[in-house]
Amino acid sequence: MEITMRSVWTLIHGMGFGALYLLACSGALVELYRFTTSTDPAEPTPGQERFLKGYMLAMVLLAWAAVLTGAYVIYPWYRAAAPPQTADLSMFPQRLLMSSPGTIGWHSLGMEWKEHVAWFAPISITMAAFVVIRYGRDLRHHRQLRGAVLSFTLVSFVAAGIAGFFGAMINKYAPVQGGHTLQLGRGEGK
């Protein structure tokens, strides 16, 4: 079994950071509003207040990652020109996609909201978990703050997960390949 440093990438951007940032940001919406709007009278623990701001931090972190890789390590591998003449596109994704109108939209739609759409997703959870850090407990005194809070990471849930599924497709139809490849098994021989 083989697989590319290119494949390998695609798989920690996507795989690694982008659908382990849905997860902790589906599960952050529930705490978040468990944590601001709980009628129970007595407070949040000190420990349940750092663990929020850890989950939080940990989730910025991740969504930046996402991008970063996107925009700076997978984006350009994507993006390679073709020669002139090429008549074997595979090696350039953005070609590919372009070269049929079946699956053109997947590059004039999907990839144009991976380009600018998705950076949403990390903007507006660093702006949320600063808030959550800044006010901690006391946030849920400032009822529109909170809300503000709950928003900005469903903004963010909803541009990353948009943006996962148009990777997903891109993907699909035109891989980013190439690349040292990396042997990660041996099948029986014949």
Contents of the next structure:
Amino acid sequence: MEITMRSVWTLIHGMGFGALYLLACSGALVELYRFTTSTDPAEPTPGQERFLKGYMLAMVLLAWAAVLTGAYVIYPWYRAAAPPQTADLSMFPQRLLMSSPGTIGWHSLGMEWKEHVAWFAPISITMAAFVVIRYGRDLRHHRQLRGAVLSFTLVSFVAAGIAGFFGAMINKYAPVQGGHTLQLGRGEGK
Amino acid sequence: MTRTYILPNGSGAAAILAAGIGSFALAVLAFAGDKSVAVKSSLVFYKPTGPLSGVTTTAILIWLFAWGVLEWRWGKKTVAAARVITVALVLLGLSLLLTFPPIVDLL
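Output block for the form predicted in complex with the partner chain, input the form predicted alone:
Below is the entire complex, every chain and molecule, led by the chain shown above.
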């Protein structure tokens, strides 16, 4: 059983940072919705407040880690130019997708959208975390700010969801491959 | 009798509007890069990542600059939050539309 270094990085980016961010985002949305829709939110205990601030900060780190590894580690492998007359495009995912009418849409719509929309997630969640950390329990006095934080967190979730969906599908049709091979274990024939 | 001090909303409003401005800057830069070869090549800050490196780096700088200026102006004030948040959400909505490839192709 083996895996290439590029696949490991794709896993770290997608399953590690991206999927974990989506999970964390769904939890934050529930909490923020509860807090926002209440006309007189209960004052959180210092422990609850500390937890929410830490949770939001962790989301910020996950979101930035996901877009930065995506743009600066994986994307260069994805968009690598194939030498002229290369017949086997398996090491050039973008060219591989563009070589067939059945898969070109995964690049022209999927990657073209994903590579930009994904960045709305860290920008939005950084703002949301800043407001939560800056205002703390005082946020219960600012209904409009709470509403805006909830809206931007929702957009962040949708943006990360779009990026995650297209990332998974693109990696299914044209996986990023290559690099050192890591031996994970030896399978046994049955 | 104790009085509770409530933080003014300016700092939060500044962060929210700056996020809208940053997102919109990213969408406009991506759109401009898609429509103009000259803009596209000028946005290549890091060759392996291509124009995406310039689009995102420039947008982040615009976002942080806008945030800094707005925080400096509004940080200790109470502002018309509803209007500011509406503008921020409109910018965010336009950003989502401007990054959607079928809409970019129509414009």
